[in-house]
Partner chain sequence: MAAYILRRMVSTIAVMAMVGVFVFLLLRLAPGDPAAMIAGRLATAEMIAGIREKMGLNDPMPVQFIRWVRDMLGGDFGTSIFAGRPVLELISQRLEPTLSLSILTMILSVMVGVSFGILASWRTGGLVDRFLAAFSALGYSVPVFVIGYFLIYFFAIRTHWLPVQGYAPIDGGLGPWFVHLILPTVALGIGYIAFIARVTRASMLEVLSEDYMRTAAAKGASSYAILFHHALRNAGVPILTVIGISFAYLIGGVVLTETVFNIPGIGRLVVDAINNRDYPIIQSVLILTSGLYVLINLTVDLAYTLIDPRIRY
Amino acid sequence: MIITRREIIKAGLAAGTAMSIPSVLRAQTAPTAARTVRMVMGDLSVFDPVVTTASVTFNHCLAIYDTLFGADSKFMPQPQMVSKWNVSDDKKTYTFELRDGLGWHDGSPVTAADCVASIRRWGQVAPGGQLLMARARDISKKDDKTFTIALQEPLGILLDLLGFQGPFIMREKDANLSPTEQVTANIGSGPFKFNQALAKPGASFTYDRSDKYVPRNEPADGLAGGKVAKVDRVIWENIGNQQTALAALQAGEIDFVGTPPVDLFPVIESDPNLELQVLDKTGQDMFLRINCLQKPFDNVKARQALLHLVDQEAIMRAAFGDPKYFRSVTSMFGNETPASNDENTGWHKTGGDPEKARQLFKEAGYAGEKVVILDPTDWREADNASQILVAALQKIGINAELAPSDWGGLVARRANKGPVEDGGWSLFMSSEAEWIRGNVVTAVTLSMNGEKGWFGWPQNDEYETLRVKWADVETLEERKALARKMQRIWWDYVPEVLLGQYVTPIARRQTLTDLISMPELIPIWNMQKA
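With the form predicted in complex with the partner chain in mind, please provide coordinates for the chain only.
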């Protein structure tokens, strides 16, 4: 058989066409680059908000699920899936009616039964949900669009609980799963649909605008108002290396980086195509958690010594560099929540007071016990701050040392309640979004219920009695008064030491605009790309 040159060329063209068919098809079905936003949001590996407290999971859920209420930019709960609601005269029965047009991405309608199941599942795990379930007498549907929550006694913050840290509403069959079993269906009723076909775990996840979603008529305001998806597709790229993420942003391959590294801020600021923007204006409060069960910090004087020792300015500068992005904080409720106050904050002194700290350690009977600070080396800011702290402790004669590990090692070790000789710990650093601290009922770090509570296990019954009252007070003034009483006890007992408040700007290309400003969370509706 003789093969001619013409046949070879034909075969080559045919092969080339065949190989390019998949990309041609993809090009025909994919939105244009101008209608697609690429974002670096973090490593999304758990999809169920009941299983984890990770903010990247909550961002995923904001995109695909909807909520009964949404907190506006002033943190006030506003109806979202709910069209109208009322409460009985005795304030014990709430009735909620769903608005028209709510539908799941699989085509079925959202019903009251879905809402009831979602509240019940959330109520088994989330602190706010547990409070609701403890007070609830009955949660049940009345008809397809209406459900009620009947309480044993009034719960003044019910709408707040449903509004900000409340349940994402899932299909009844998903919400009926055990809270320890992950929901992986990713079928919601929110403004974006999860594109399962394009999901590449560990690499990228794709969200497509839901054409059937009916947004509310009000303008977008925080997590409330109309959730209007103004781009066709959002792709979350998981770029683990921050240097690479920034290079991709500079080259225009991506539009948004959620947490650019502090040391690269000058590079971003000098690029006319890029912008740093603080979306989370209240930021995070960084704190030092103290193991109250073990020596030397089982003694209140030793804990008070830490309070006087810490120089917030030095620690924040080591951790975050530019003072534009941090400031000191003295209220256990943070700087800018409605409960923030200055009660019992006389301990704060610029530069700290090492002499006072030395004296307090002496009064505590400190006898050279080893102080172990868990140092997360893969969290650069806390690692730097830990170096400052250990030096300050050593300087006043404390036998302090760092226990370096990655964050995974730290979270395992912090559960150990034993002495440091048995693998326990004395101190570790963490941070918490300030808005969470505005509500002591849902902030697990602000409890003092002993070994049942959060790591460090402080115990003070008088404080806990006041904390229970928090859920019942109805006016802001009452809550503020209560907050002052609680803070007095808090800083006498010293279950933690505040290290400062910081905000982390996001980096974006100038072409990406109208991002919603909220603490910690990044909704993807409303944003536009030029």
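Just so we're on the same page, rigid core means the largest C-alpha set that superposes within 1.5 Å between forms. Residue numbers count along the first chain shown, from 1. Predicted, not measured: the structure shown is a model, and the values here were computed from it. Compared with the form predicted on its own:
- When the larger part is held fixed by a C-alpha superposition, the smaller rigid part turns by 14° between these two forms.
Show the same protein again, this time as the form predicted on its own rather than the form predicted in complex with the partner chain.
Single chain only below; no partners, no other molecules.
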């Protein structure tokens, strides 16, 4: 798994711990129950988005920090802290002006110097930030509300970089820390304030509505638009046991569970007070990664055989059961991103085409080489899907076997570039948030730069030439055209095989409404409690 909002939650640290807060403190600070939302979001242990990419950390940052631009529900960048911006005629200098009313939760104003420092720190770590810094000639403030980014050459994707996985803006003194040193002050300028006095690491964290936050006037739209806090307090409870969390949800002790277990969906659906809701509508794309360095998959015909062999519906049904939570996918960019397209997808066939696969293995000169599939037994969905795949391979005469281990064991072994006889591998399954696949610059799985790239190490220079152009094209139509050219090469080469797209719902009480729907992330503004 590459990115998932399912976090490892410490067991045994339940809501009861939060109840140990001295009663006098609760009496002084607690808003009414009707204005308080209690959520099970995961175990928040890192508070700095530059130090980690964990979804729970980004959710924390969305609550207390603000961003220069925000991605709307169509993944387009929209101004957020920025009131207006312009670019020079040579497209090398961008000037940004901050909107009025921006202030830190400690009472000081947000300034252009804060933004410059935050961009520079983010730019040392994030893939998009590193691209920006590689192209930047100068990033500096002009006055308290204005700053510029001067480039050595045009960068058409600049606003996308700032709006999607862009920097959370921190105070200059926090952003001046090394990117390896975690920011722990938790002083932001966003719609909610972090309540340090009520923080109970391992048990609960509390966020209070920031009365001084000035939202934009536009309606909320994804991570863009007006970030209006419509409840007074949000408490993240850390309940490790999923059945305990569900019991608390049924009892009305909490309002939201971020990752309800699949086998308890029927229980939730039968409760009139509860609802399953898919907030991450683009979900995850599950894929089969191929080792392109070793036999038999160093031969393109063998890789193409896999493309024709896989029956996506059978794989997804084995992995996720209920078909309302999965569907097939044929574009390397997923089903829902602006780059999604149908170029060179004629290989897809319901049920797969085993005879075509058998023929292609024969054309590849397959001579009985062992095919090893890394099988993560602690990721139930991939384990089930691996069972289906190995059976399909064996059925057409391939000498395939599973190599069971936990996910950590898989991660360690997949780095081995050698043959299976020396501890290497042939195939393994993983998944990736679909919205990441729509951004070629930051999606490491979409590179084909050989042994410098991601596991499997596909190499195609023509494709890489096109991929590099992604950062420079300016319009959506240009990117769509480029995406089609890339996809034609991608499915001729076959560095991976897509296994399907799936979504995972959250569970909430019926009284909690108007949650923002975005991939992976769960903002806490806009939601209401009846």
